[in-house]
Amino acid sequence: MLNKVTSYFLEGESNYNVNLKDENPSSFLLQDNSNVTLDLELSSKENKIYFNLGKDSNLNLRIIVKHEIENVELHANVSRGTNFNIYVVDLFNNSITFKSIVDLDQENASSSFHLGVLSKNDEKKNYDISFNHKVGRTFSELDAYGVSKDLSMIKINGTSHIFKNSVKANANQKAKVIVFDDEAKAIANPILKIDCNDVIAKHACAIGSLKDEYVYYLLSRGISLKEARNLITLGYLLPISKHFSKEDEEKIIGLIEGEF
């Protein structure tokens, strides 16, 4: 038996705040010529979310992952002249699998996925982010930053697929993760599938431990080890907070500072 799909319609110059309280799939339809910011609160363990974005529009989706979230599956279709920006902050004590698939279906469609993630204890946080450039003159960007500590693991898979005849498509990926402790782990897999010439496709990936010289420099300025780790973490994870409301930005800063 199929679960009931809950549908939402987004339009105009608007800010929406939606709380998805159950595990039924949710569908969002963005009308043509709209400019919308959507703050999405996820309140169930399992989440399947579908987006269909009309033409010549802009949608900024903002998600702060909460404790109880275990799985998120996001699918989106982006039409001509439309931009879909996704901002995800994941700082709470939980393991999660987050899968995002965005289909760029028409020319001048674009999408970006911005991630700030912190893992600790024995958590496992898996992010699988895909963009499908089905036609030419489309743009995608993955911008992910993470900090892994204790016995935890962060895994980020980024897949950009430029289909045949998708001339002038442009795909960019960037993933950087700091591993704070010897037993912590981080994995980043940048994947570019290129089936067309005359495109731009690039990726940057960096995984490394906390640099001793950074810590020593801060310690030499009279900053404690706890404060030094906190400052370095803030520097890595703070940039994404600027895309959220002032209230949520303060909440994000408080969550980061509370970890150290």
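Predicted model only: the values in this text are computed from it and were never measured. Positions refer to the first chain, counted from 1. So that the term is clear: the rigid core is the largest set of C-alpha atoms that superpose within 1.5 Å between two forms. Compared with the form predicted in complex with the partner chain:
After superposition on the rigid core, the Cα atom of residue 68 is displaced by less than 2 Å between these two forms. After superposition on the rigid core, displacement of the C-alpha of residue 50 between these two forms stays below 2 Å.
For residue 215, the Cα coordinates differ by 2 angstroms or more between these two forms after the core has been superposed.
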Contents of the next structure:
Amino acid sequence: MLNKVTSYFLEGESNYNVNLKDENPSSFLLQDNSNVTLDLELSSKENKIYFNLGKDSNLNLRIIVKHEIENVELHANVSRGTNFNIYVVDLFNNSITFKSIVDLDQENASSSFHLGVLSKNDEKKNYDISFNHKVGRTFSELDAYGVSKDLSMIKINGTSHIFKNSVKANANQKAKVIVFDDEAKAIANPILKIDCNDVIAKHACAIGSLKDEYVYYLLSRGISLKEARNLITLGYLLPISKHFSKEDEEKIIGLIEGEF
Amino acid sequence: MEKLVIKDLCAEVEGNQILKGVNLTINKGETLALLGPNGHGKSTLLAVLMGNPRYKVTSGSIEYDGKDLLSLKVDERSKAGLFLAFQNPAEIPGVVSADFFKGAINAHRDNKIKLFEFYKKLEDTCKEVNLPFDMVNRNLNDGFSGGEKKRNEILQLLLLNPDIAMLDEIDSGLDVDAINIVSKCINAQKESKNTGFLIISHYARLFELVKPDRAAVMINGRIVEEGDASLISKIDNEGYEWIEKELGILIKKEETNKPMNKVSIGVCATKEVIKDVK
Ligand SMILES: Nc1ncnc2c1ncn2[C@@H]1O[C@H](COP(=O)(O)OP(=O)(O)OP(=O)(O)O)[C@@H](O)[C@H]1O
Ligand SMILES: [Mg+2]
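Output the form predicted in complex with the partner chain next; the form predicted on its own has already been displayed.
Let's see the whole complex now, leading with the same chain.
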């Protein structure tokens, strides 16, 4: 590797706030037996981030995607008994390609990816979220909510790969995107690669337009057109905000409400 | 006193004329039963009254409290005191029921309801219609059973206290206990708020419980017969054939090829939807 890797060590019971500027790529090492929340601020166009998670730990990674970001590539290895939760809110940046690959390397490793994404104008937002169940008794979850407006597009590829002999692996995918305007577009591809019996793999994806039928139902109860559109849309984006700090949560809600 | 006066109402949906000159009056506080064979325009009439944008009124008038109802938007009609319990209530993913109820209640009053008062009211009303209170945290009608959806409609009726409530086959898909609960709610609403009801049903059972003041029969997009509640038992016993004979009306049989909705929600492997351009 030509670039120097900047490394961060995460340990204990703590909250970290890290602003990545030119430290690219960067890597985070989570010690065994720790419980950490990491608020990660990304500032450069291209971002390569590695995570190495020790045993019997928990890491909550929270990212609010900002304007200038074009590419994010996240790789993680999760050890035995460790849980890695990723929360991404993507509301006000431009087009983006976000790739996340989480390897569940040892038993009882688990990971979840929660996404709230809004696209507007002619933005294209690509999310490629993969979980590799390398051994049995590993657990993964994708929970993605999106709203695409104007001429924009949201594409969510969720890949769950359950390797040979990974018995009792459990992979869950859920993607719900609402298409707000006539010309907006949304694609959700759940990809399940399963090389083992005795596993649980579920996926549900729903792509809906802001259907006249929905709006009419709300209007018929006295709710105004503007409020009806808001209610339908806010429901998709708000749930992710509760995973962030109180301060960020308020910021996110404010931003979403300002948008509609 | 007249509350809702429908005169020579003609309406079409996607170019098909369904209502062909409806004349019907509903008085204040009155319960009117609307009967008629499948596919003859009953739901269409309610859709037009509520202002569903898919239906186009081609002629005729509707007066509500002496004012032109057709000039009001859908939400304005609700605020004016009209309520429609849908035959098939929409499932709305992403909208939490409680948020929706709060929005609806607030639309009907000048100052916003206090949170405590709201939850109290919601809890009491859930009990009345026998829906578990947890339901209010779920998305609106999303995954609700048929009977739960119907009771959810009654729940909203009770929350909004309309002057006129139109119930479209509220009893279909309800078990015996649920029919009893729903009719109890209707009767209580009549009693305490003097709400008028326009009730569509194919079954005499509901009508036995809510005791309509009058009944009307819709055939081929027109009201062809009006009378007191005895009309209901006559139809229950004899069907609609006597109308063909007595009034010389040929009853059109329902077309079976109803257009499919363009539904784009569901569990899927790969799905790509571009919103239909209207
Ligand atoms: N969007 C539509 N496009 C074309 N025809 C429609 C549409 N909606 C309703 N219709 C037709 O209008 C007619 C009247 O339908 P409506 O739902 O009013 O009947 P109904 O009297 O309520 O019947 P039921 O007792 O079965 O509920 C039917 O023939 C129906 O197929
Ligand atoms: Mg009907």
